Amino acid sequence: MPIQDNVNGALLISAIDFVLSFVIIGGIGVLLALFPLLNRLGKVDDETLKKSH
């Protein structure tokens, strides 16, 4: 269903995007807090990478 180009239509865009907004960023914020697990997978040593090239 189109979103109609009226106040009500400005209203119902407004409070679903702010809504998934806070979803999705909500969604970055736990995948961003399972990230320490990737340091279970080894070490990436910053001199080695840089001597490297």
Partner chain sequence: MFAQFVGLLNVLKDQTGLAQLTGGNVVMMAVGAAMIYLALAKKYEPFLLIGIGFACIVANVPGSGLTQPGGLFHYAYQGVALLIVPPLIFLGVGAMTDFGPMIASPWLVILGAAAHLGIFVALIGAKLLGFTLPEAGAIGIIGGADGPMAIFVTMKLAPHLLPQISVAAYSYMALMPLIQPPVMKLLTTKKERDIIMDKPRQVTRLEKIAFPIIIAIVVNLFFPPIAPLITMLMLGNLFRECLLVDRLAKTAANEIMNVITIVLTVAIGSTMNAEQFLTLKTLEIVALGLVAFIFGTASGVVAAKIMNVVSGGKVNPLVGSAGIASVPIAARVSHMVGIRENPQVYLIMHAMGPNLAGVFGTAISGGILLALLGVK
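How about the form predicted on its own, since we already have the form predicted in complex with the partner chain?
Coming up is the bare chain, nothing alongside it.
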């Protein structure tokens, strides 16, 4: 179904863009929320670093 080249089509594209912006911003928020969890999984203590040198 092609979107028509008139005011209704422009409003439809604007509405789709508005909804997708929330989806993308939400996805970025989920990604940023995972960083502390990844930090806990990759915990390295000072003793391990000193022994590796």
